[in-house]
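Take a look at this single chain in structure tokens; it is the form predicted alone.
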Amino acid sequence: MPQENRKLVRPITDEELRLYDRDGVVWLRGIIDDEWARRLGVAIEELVASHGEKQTDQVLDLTGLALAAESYAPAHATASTGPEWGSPRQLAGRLATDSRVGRRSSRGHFLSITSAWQLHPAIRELAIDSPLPEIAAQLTRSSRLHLYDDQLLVKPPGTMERTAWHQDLGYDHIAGDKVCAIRVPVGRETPELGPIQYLRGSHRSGKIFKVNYFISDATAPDDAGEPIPAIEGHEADFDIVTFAPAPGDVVVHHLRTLHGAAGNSSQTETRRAVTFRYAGDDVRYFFRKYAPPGQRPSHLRDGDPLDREPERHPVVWPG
């Protein structure tokens, strides 16, 4: 990528800054090259294509994991089809399913991939040396900032699984309060995509939620986290945003903000985007119990700071 696409189209603007604060949201149009969405695309096309020769813990094939849940009888208890994190056991009779979207001969998999910045050349160029460190670092107001991880989501058309509500910080092994999400859209998402419902200042309750399974409100027993309050099918009781992001735009969200999104009822478009986590200036080591498979173990312990682990978070900026 040229030197100069890697520099912010525009300034964030104080508006922007004040959006971010207020809602734990903003969306930040034209504010880098399209170019990275273009060459974003052609990565995730060979990712997806030679997903099957990841290590497991990387790829999660949600349909998958959701067909084998609604085929579950007890008497199968053992013989699991799915990842250990949200097992056919745990999702059955839970699935967040769009009613929008009717079954078709071909099912869309919706498809995950955490840590693509270790998988693919483009995506590490992108969440290192593009314009995005500098947003982040502007918008936590930190002037030292590591990449924690990504997560690559890919929904096709026909996609019936919902990304139900939940709130990223509880999945990830951080604890701080300088932490944002950076979505970075292929291409332009409209409605029947399913794009992201954000619950406006939702970060600023300060709560951790408990860990759902993504395409369930299904969470573990013992899982001590704040409930998740009962958005779907009530959303105009609460303060929700959407937008329609497209090349060159990005997403910004705190991590203790609440989202979720429908499916996709499109019947040729594909949503795809990676989300890129970065951690500010307070931000140590914290261990989740419940963080999903992504998160592979650490050598680190509560409270250390991510500088001691160089290889899996990177510091982005100063650059």
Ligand SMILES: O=C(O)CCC(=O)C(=O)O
Contents of the next structure:
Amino acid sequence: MPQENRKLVRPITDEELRLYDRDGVVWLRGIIDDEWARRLGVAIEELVASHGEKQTDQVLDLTGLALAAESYAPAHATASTGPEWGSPRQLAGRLATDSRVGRRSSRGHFLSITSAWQLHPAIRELAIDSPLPEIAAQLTRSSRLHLYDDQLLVKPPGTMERTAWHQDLGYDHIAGDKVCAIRVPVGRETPELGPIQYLRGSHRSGKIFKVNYFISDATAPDDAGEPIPAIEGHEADFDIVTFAPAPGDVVVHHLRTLHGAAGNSSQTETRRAVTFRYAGDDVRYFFRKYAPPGQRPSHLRDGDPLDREPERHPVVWPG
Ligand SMILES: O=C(O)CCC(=O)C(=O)O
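In place of the form predicted alone, output the structure of the form predicted in complex with the named molecule.
To see the whole picture, the full complex is given below, headed by that same chain.
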């Protein structure tokens, strides 16, 4: 990418900084060159096309999991007894599906790929050598920043799975306040594609919520986190905000902000995005029992700075 594309297209305004602090989420329009979104789209296509060959534990077919849970015999659908992550048994009878999306012969498969920056050079460049670290540093008021991790999320037309309401921090082995996620969409996110909904101000509760399994509100019984409020179906009772980001825009949320999304009811368009999670000045390693296992084991101990695992959490700011 040319050097000039590594800079912000425009400064972040004081109003945007204020919104991020107040709401725990802000939509930054026209903040990066839209060439980044075009290149991200190509990279996601390449990763999706090759994921069958790779079969790493970084790739999760969430619709495949939903189908397995749907066919799970109800007699066996009991609560979890251990830290197995998102098994059909745990999800059976607890799937979050979007009633707008009818069952079609070609059901879209909701795909999640984590640590994609380690799989594709264009995603690595976007995570580390783009304007994104500067955005994260400014919003979290950090002088130094690590990449924590990322997640690619693809919802093709006819994806029935909702993204259950959740908070990212419980899925991450870190603690701290200067933590944010930057979501970069490949195309404009219209209502039919199921854009992300955010519970405004929820980062200020200071709570860590129970981890669910992304397409289900099921949680492990001994998860020490707070129960997630029942937002789905009661949206009018909550202060929810949603955006329509397009190429060149990003949406930044605090890792404590609750968010969820509908399925994709479009007949033709795929919703594609990557979310990078950044860790600022006050962040330390903190083991969370129910965070997804993909990234572990780690040799870090609670309280360690992330510098001790530079291959996994590179310093991205100052650039
Ligand atoms: O793409 C989705 O449906 C979920 C997105 C999400 O949870 C995130 O960006 O943190």
